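Just one chain follows, in the form predicted on its own, and it is written as structure tokens.
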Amino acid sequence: MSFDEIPQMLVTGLSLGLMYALIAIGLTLIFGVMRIVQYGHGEMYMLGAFFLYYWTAKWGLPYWLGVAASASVIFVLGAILQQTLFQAVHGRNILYSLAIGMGLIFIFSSGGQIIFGTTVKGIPKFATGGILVMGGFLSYERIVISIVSASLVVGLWLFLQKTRTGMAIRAVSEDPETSALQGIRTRQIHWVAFGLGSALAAIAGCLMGTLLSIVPTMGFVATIKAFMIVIMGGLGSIPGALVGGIILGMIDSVVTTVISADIAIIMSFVVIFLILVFRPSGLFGQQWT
């Protein structure tokens, strides 16, 4: 490794775990609301890289406005999962939502494979080119996708802070007896959350499958990756799930780059360990009852 590098290791990592984190954070936003675990919630990941593959290579949509298009989908999709599948297991054993979330993960990783093709696909560059920084090459592309990640989970602090829906999400994470008793509709609470959650893993899709190859059995990853950020932050919380995310992205670019792949899975799991060993509930995280 030489020094030009360490410039595009960083930039790279950073992407990676402001990417990784949308997915978390998504996950988290669900279960913080609803106390349950969306185990498929990597397939509205896959499903959003998809859609915009079809959107932007098939359709000739103009590259954001066919962003904009997937996480309106996905966002309408998993508030009709919401509705029809994971309202009727809120409150029970955990063993329902992971029936529930297995099923999925089956149902749209092998449709995926019938409806999309097996084939390796990719989703056409929205920019090309880059720039010189310190001798290492940074592409516009991964910049912009970088700033785009970051400026989405400010804009979700931000609903979640200043907006009345946004504040009403807080008060059911927080005590959903008492958010009821004020009459806060705390069903419609649970389907937008779990439409926006499932919205951001899909923007993740779509962000992560401009840098990389697309595949209908990539929500699997996808899932194990948004498992392991929040078990580093916490579960149920999302600053949580940006640290932990952007420790997990920048592990993955600069051990996979100065060492190798595999070695970064095994890093990641052995700081994972160091964590919950000094942290039980993880960096931010609480302990739930």
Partner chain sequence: MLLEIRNIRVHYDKIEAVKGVSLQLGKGEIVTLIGANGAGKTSILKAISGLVRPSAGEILYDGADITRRSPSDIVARGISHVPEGRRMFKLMSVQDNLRLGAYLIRDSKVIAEGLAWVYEHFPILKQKCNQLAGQLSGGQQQMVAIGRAMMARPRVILMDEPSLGLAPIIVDEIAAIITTLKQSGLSIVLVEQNAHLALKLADRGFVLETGSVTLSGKSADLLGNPEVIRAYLGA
The other form holds:
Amino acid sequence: MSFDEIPQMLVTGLSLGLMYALIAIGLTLIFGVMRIVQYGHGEMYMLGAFFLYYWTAKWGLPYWLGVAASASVIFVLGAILQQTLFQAVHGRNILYSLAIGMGLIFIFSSGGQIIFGTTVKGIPKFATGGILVMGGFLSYERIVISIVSASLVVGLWLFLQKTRTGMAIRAVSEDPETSALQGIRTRQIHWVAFGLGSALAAIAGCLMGTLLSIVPTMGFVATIKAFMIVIMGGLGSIPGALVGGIILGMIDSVVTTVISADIAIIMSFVVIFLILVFRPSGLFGQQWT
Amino acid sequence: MHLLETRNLTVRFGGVTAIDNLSLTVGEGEIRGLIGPNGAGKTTFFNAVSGRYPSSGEIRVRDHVVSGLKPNEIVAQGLARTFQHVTLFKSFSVLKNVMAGCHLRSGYSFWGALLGTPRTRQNEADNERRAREILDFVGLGGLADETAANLPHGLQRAVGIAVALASEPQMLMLDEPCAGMNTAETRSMSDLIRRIRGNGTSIILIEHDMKVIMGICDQITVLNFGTKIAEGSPEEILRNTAVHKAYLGSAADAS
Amino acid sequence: MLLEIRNIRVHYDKIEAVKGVSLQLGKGEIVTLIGANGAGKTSILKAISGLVRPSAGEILYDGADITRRSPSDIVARGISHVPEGRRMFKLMSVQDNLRLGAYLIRDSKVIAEGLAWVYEHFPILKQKCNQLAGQLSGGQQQMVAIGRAMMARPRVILMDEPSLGLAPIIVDEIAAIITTLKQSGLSIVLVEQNAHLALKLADRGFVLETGSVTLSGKSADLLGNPEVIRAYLGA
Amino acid sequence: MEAKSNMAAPRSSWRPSRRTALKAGAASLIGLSAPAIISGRAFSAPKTIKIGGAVPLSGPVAYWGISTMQGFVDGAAVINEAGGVVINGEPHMLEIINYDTKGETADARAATLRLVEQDKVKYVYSQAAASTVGMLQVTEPAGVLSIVACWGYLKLFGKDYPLHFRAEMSDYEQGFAYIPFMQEHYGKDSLKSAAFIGPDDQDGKDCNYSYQRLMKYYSIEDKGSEYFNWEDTDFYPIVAKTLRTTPDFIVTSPTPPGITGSIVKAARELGYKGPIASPAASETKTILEVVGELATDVVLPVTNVDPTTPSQVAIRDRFMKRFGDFNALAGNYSWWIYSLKAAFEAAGTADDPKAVAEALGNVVLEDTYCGKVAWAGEKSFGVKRQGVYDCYTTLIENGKARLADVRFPALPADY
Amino acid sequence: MKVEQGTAAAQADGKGNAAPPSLNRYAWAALFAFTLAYPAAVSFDNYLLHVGITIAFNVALAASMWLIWSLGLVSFAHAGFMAIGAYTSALLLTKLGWPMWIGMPLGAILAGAAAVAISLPLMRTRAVYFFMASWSVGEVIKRTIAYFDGLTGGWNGVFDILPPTIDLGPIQINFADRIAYYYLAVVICAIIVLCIYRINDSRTGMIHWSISENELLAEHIGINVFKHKVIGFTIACVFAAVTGALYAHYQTFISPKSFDIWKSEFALVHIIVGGLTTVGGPVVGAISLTVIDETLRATGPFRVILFGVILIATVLLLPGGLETIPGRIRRALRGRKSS
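Compare with the form predicted on its own: the form predicted together with the partner chain:
Next comes the full complex, and the chain you just saw is listed first.
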């Protein structure tokens, strides 16, 4: 490894980490509020990306409007899934939500292959070219996408801190009963948070899909990544998801460049294992019992 | 030789000192009441002694230092406890709950259990007999096959005590055994506690129901803010103004 | 009567925690429920605020039946509940906790007035308004809990064990606040183990034992009644 | 059927024309599976020859499996309409049975067992290495002829597996077409070294093996190989690492088109100027979609994206009509069944896979989607079981693709 | 992942109202008898025998994962330990020529040792965190095997893992024969299920459930929770390794991909659909879902979708899983009688 590769590694790792974090934050939000694991979270990511694909490539509509539209559609889908499937297992053993999530993976990824076709697709670009940052190359696309994901993370944080609904979400994830005593309709917060989490995944899908390519089966990999990050950072913790995402992005980038990709993925699992052994509730987690 | 002795026991959570340099001795065959206002550190004391919380200072059982042992090792030393909130294996039958409690004092080998050797079968039969004896003793003999979760609150508490008794303790630590009971249930619980002592088991008792405390305790220790503020016979405690003030609230002075 | 409870029963699975309790609360009145742990006091409050559904009986508020309303609806009608153990949102700031109390109020001016009221009555909270609620002392948390309930502009406050685990001096402070609340025209249902404190503050009292009212009357009468002292001290 | 129409429903507002096509495709799939369920109980009027597919119809590699299946379904329909396979003057209808393998070895084995043991199929086809490996555990001992697309696993190929045919060219065979083309196009001197990027699984390792043999044959310096994980989402790190070795060109195989696109994009953005060849498993359209303007000097053998010859156009049109979908891979796979038909007729039997295999080895088709097709490999493998056909090489320049070269691979004398 | 074990258990007809054990025993005996008669019942159809063998593997896997679940834990390291057993036995055969009869026990021992070593840190984690940590363990095992391709063949996998033979003079059995392997698989699977049944039925099982039900109380009645968790986990991993070896010699080919996350996930799905509270749950779940999966094979692209629909429908419409069906029927009958 030569010295001048370090900026490239860091820059790549950071931008990757931010996007991972975006998927993971949605998952952590859903867990925090409902205490269920949405194992099919990655499918929202996939569907979001495909929506944008049809929006831009097929109907030729503007890109950023498409991202917003995708987020809204998946928000509604997430809310519907919560109401129809997940509300029924709320409060029951977490395994049941896991099983429903698995069912959703089967249905969406395979249904996606039938509806969208099995070919790999690419979402048209909104920018080309790039600049050198301290010796690391950054395409404009990547810069914009990183900025968007970073500002979404900040925006979500502000939303949760400042707005009435955001505070209600935090309150419900801390103590549903006391929240109800403040007049918060906890069931409503459930679907709002579920929709919001799904919408975040959809946005991540749009951004990642633009940067890379999309297939109907890409959701499960996203679920795995999100799950790794969320557990590493601590379930229900948004800073945890951010830090976890960046750790994973950095491992992917640095270890792949320095050693190789297969070592990188082994390493990321080892790191998660070690984090959990020394901090049994993740980096920022609380013990949910 | 004391059955239980703590020397300068201290428990801290973060910056808060829940138990502050508490030294306490309980003799054999004694029923000791542990009272104090809510948040005085009574349950924390139980948690520290039973090995659930880490503590500094020293805890001795019959002069053996047990500080730092894990809960299951402390039970093996003869110190059993119950919990403030009903804590049972709720989906088990009552009998099975008590049999689980008997596990500690009965022979068990993994391979024996797997293969179902005659010895294991003997053990299990003994175990069940023991468990039924204990259930009869606490007056639950007729409910052995009920699922614990389906019992009324008062009986669940009694099952909790039966489970603790099943480990054949020399000392039993009861955390609010009468909480949420009606007068009749409370009376039979007091009765049960006396009978347990009659079998030679010492008891430490946390209880809010003063009738119980005053009625059955030999000695009472009063805690407030993690320190001992009084100790003595029920009569002495009743007369102690510091206790009045701490326990009944400041308005007690005015009344 | 502002709030009237008629013969309610509360079940947790098979356990009956409240066995037909009736009580009334007048405007500007403090009523206290006293009794040992597990007597059913908290269950009654939870039934009023909609956290548990009574299996029988009815709850009337301001003439309307609110027996099976959702908690948020009941809050909106003007009944706030200060739960046992204060139940802070520990990871949120004091100010956010207070704001959550005004969750159903959309008018920012009203919220600002509410905050001003709380800070006026609990000056210490103003200093600590940006601290996490979990870091406050017990007494300060109790102040936040009461302030949070007041933020909803209630007409009735249900208070569950406000003196729990607090030092005597702080208990005095809380007692003073309760008196202030009463003077400002609020009606209060006070659940307490500290019988002396409760009866000193309340107009009327109900003594509960295992889910039923065994004794009730004017506080002054109950204070002098040896039965109550017996219930508490067993002496 | 209920599920199918629900699946199709959301599309109605988008593109009605495709919806009907999709319905037709789905219906034909259901129709296909129906005889499978009631197999053996079909009418016995005209004789039938059953051909079984153990292919990935779901899971991550369904793309390839479905394309292959489409080739067989379309071919069988065409052949049956034209009077079927005529063996000794007697017409035989073709019946296709498909079972899903999810692209997993054990699953493929189970599917093949069902085909061979329950449906009594004597001719099977499969797709992708994992499914092929599972299939071969069954077919060869059972005396069943198999046609697959699979690279590597060479020890499962050759003399000891006389009934096993590999219809798709591996990188190795393709190499004898696209490397000469690249040498002509870019000049021999500017292609002195190469590097390899592939997936970290058996397919990747297989292709790497082909790649190394090729580099040796053409005396090109091998600058090393990198493997990515299927879980990877960003290819900057791996491309950056590859570029450190300064290769003259890069081979990405059998990397799926989306990932190839990402690799091309990363390489261009990181300042790499040389050609990138993506033999096997690639596809032009996706790469253009993913990379856009930056896609230049991408060499894609065997993918004739826009059909040119009349028979290619006919195949595309039929596929569009029948499945609502067409991709170059499905076109590529469409000749397998015609070669089988020719073999049945040449062997004069459909009951003896050994005889059919002998005949199949000698089948040469002149006008398929891949142009001329023949079986080769006698010297390398001891049997003529490796399909070789015209290599259509597409070149992408500045975001535009054009068919740059068509040639039959110049196999070395000892192949 | 021990959230509300109690609810599930209570739904499943708690111990109090459970069927008399004798009836239970009849059901097991009937199942076993059917298993033995199965080859004849399907008139020795090789493919259906294959389905039977697959079911045996899945039952063994689900049952051993359920043993871990009885401690209140969900382990996704299962496929990893299966891989250890499979690879040990396969490599001993292909590299050294040692038969499965040696390879399988050695694989089991190796997996057991690995399980003990890994569970020392692993048992520090709880609930969902345990789930993820065990998942990591499984992934690391799989990828480590792939990484050392000189020894293990890497992603290419191992070929020619011949089924074992028995040669005792007069008795000679070649397990390459499907019927012979069917009985081998069934016998080993039955032994595994029987062991788990015995464990669950004995004191050990009571200890497991008490830990799962209330770890705090279990500790305070003198149960060494940590020790029992390690032992239970290790036994289950040993069973997984045995199944792995059996699997390898049947498939004759294994690669790291054979032991990916889906192996563990399907075992978990079998448990959830079958039921969480009795050994019957994983057994019934594995049998029914494997049959469904095989039946759906012919639906091509719809196979996975339909499987997903069935999975979700079962979870929503049949809380507690298939094992609750007898209880439901009994209750329905009783309801009709009383009315």
